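Below you'll find only one chain, the form predicted on its own, shown as structure tokens.
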Amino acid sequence: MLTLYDHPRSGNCYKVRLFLALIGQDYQSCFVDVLARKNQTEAFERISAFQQVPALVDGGLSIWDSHAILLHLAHQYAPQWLAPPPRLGAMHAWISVSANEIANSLQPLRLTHVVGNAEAAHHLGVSESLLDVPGMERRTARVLGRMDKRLAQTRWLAGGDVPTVADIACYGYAALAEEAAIDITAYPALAAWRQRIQQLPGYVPPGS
């Protein structure tokens, strides 16, 4: 049985829960209260090197980082979610967008709205005075604009007729855009892509 170390409000945890639901893979969830710093223990560090959620235990293997977990699950249980060689590079490029551009824009911007600037600064490892919310807003508009442009050209981020793990990686926080005070109607192709994901068999919404 897989064990997912999880927090219900985390977008990174949500993308893993969503993927597990889409591939029909059973797991048990272990709640980690990161707001109460319950992740900052030596025991949890043995599971997750940076004491972050999500983390997955699969047999004797511990995997941390949401994108590493998604790729592990796809390789191990759902290879149909991996792009074939002609589109493999595009899949990895959009996973990188999730790990970099989204993680440095929409993800922290949403955090400031959900937990406030002081708690967001703590999780981001900066002082509150250095929290650049206007910069987050500009970067968020840029990355959502680029995603919208891509999705106006193709149904799925890596191209092709079916989604890949890249779509789930980027969807995790795109699904929560309204919690960052984003008007998703400004990005019609991205909004349509979100609806396509919501129509996939096994889909579960954020918070579930």
Ligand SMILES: N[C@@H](CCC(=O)N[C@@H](CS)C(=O)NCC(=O)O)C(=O)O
Second form
Amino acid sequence: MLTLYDHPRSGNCYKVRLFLALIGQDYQSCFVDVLARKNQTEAFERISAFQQVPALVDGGLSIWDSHAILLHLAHQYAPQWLAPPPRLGAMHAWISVSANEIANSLQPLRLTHVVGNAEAAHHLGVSESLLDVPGMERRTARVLGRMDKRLAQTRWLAGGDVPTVADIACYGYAALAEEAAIDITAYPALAAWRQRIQQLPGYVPPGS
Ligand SMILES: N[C@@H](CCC(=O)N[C@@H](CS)C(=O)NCC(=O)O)C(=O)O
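Let me have the form predicted together with the named molecule next, following on from the form predicted on its own.
Following is the full complex, with the preceding chain placed first.
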């Protein structure tokens, strides 16, 4: 049985919960209260090197980082979610957008809205006076704009006729855009892509 170290409000954990649901893979969830800093233990560090959720234990393997977990699950259980070689580079590029551009814009911006600036600054490891919310807003508009442009040309981020783990990676926080006070109607192709993902068999919404 797979064990997912999980938090219900985490967009990174949601990516993994959603993918497990889409591929019909059973798992048990282990709640880690990161907001109450219950992750800062040596025992959890042995599972997750940065003491962060999500982390997945699959047999004797511990895998941490939402993107590494998505790739592991696809390779092990659902290879149809991996793009074939001509589009493999695009798939990895969009996973990288999730791990870099989204993780440095929409993810922290949403955190400021959900827990407030002081708590967000603590979690991000900066003093509150250095929390650059306008910068996060600018970077969020840029990455959502790029996604919208891409999705006006292709149904799925890596191209092709079927979604890949790159779509699930980027969807994790795109699904939560309203919690960061983003007006999604400004990004019509991205809004339509969100609806396509919501129609996939097995789909579960954030928080489920
Ligand atoms: N690169 C990681 C980032 C994971 C991450 O930021 N996890 C947050 C919750 S969304 C966390 O565990 N924060 C608690 C902490 O850093 O102490 C991923 O994509 O999974």
